[in-house]
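Next up: a single chain in structure tokens, the form predicted alone.
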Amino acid sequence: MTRIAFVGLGNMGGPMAANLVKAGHDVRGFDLSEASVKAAIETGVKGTVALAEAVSDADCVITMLPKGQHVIAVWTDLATLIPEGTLVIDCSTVDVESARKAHELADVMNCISLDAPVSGGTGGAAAGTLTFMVGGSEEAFALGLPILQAMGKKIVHCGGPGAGQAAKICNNMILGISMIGVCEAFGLAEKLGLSHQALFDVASTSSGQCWSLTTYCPVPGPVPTSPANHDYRPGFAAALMLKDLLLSQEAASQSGAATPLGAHAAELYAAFEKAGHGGEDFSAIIHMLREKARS
């Protein structure tokens, strides 16, 4: 049993902390939202009212926070709260620069650190089937692996500090682009009189096959578990997809990479969020594309 402090008990962090409890770990949770703490307590997490209380005597501290600035703020506070040698893991999705800065803070504290963003959405968080993309030293990865395995199905060591965030940003740029492509294909099929099922049956078994089609089909019917069959409730909210696409464009700009499709995908999701749809699943962007065809 490992004593784990989990900071950030939202839609992703809450069920991830719950799975750590199921795995037999002693988990203390902290979140600025009282409702999130109460929900976590119902799953066996020990709720706390302060960061210092959560991390006291912890062998490992996990953060799952909205932005890089929040991660840096919490990891800065940890400097006076945790002893040397503590394993600190950030599972947030943030910019690569912030991830590397967090590792630097851990080095100053003489602590062991990993950046380990996730893929799999709220469903994967609840089921314990997340994919973790991990950055950090081999030593840190070996220490963190048993803990991450309690929350995920596939754990990939991507390289040194920041490599996990780099992999997550690249992966989700592919996801945003591919979802728009799949939505456009269904929109075109509708105009051509082709049924959703017919297109799915062809594309899912030929060269158009991709995760956005076969697992997360953006129209009702072909994939019963996709958000399209549940009024486009996330899932993975469009606002979060926009966040990741903007991170990809920030990284592209800093590194000098050419990502024209990534840039256009970010523009489309920005327009979708601006129209008030940020809380819907990201596959719901098919509605905006249909509207464009009508105008």
The other form holds:
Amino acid sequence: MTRIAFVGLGNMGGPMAANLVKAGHDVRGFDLSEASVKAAIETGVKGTVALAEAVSDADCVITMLPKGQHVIAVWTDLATLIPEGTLVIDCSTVDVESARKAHELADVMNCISLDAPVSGGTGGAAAGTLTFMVGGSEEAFALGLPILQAMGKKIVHCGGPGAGQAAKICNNMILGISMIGVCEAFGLAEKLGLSHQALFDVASTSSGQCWSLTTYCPVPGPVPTSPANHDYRPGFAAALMLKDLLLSQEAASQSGAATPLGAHAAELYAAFEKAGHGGEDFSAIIHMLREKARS
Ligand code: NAD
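What would the structure be for the form predicted together with nicotinamide-adenine-dinucleotide (NAD), rather than the form predicted alone?
Full assembly next; the chain just shown is listed first.
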């Protein structure tokens, strides 16, 4: 049993903390939202009213927060609150620069740190089947692995500090681009008089096969569990896809990588969000693409 402080008990952090409790860990949770703390208490997490209370005596601190600025603020506060040698893990999706800065803050505290963003969404968080993409030293990875295994199914050590966030935004850039590609293919098929099912049957077993097609198929019918069959409820919200595409664009411009399709995908999702669809599943962008054909 490890004493774990979990900071950020939202849509993802709440169920992740609950799985740590199920695995037998002693979990203290903190969130700025009282409602989130209350919901976590129902799952066996010990609720606290301050960061200091949550992290006192913790062997490991986990953060699951909206953005880089929140992670940096909390990790900065940890400096006066946790002893040397504490393992600190950030599971939020943040920009690579903030992830590296967080590792530097941990170094100054003589703490052991990992960036460990996830894929798998709220369903994976609840089921304990998340994929973790982890950045940090071998020593830190070995220490964090049993804790991450209580919340996920696949844990990949991607490299040194920031490598987890780098893997996350590269993966999600593929996802955003591939979803738009699949939507465009269905739009073209409609114009050519080809049925959705026929395109799916061919492409899902041919070289066009990808996750956006076979798991999140953007038209109702071929994949009964895809958000398209449930009024495009997320799933993975378009606003979160836009967040990740913007992070990948920020990283591309800082590192000098050429990502023209990533840039275009970010523009399309920005327009989709601006039109008021950020809360829909990201596959719903097929409606905006069809409208483009009409205009
Ligand atoms: P969320 O908004 O539901 O939860 C974030 C929580 O952090 C909120 O409850 C908020 O009150 C709390 N918080 C903010 N600042 C805080 C502070 N200083 N101290 C304590 N608590 C604080 O967000 P989420 O959906 O749980 O996502 C969390 C992270 O996971 C994000 O970086 C997101 O991009 C990433 N992510 C989300 C999904 C998803 O499907 N929701 C999937 C993969 C990754």
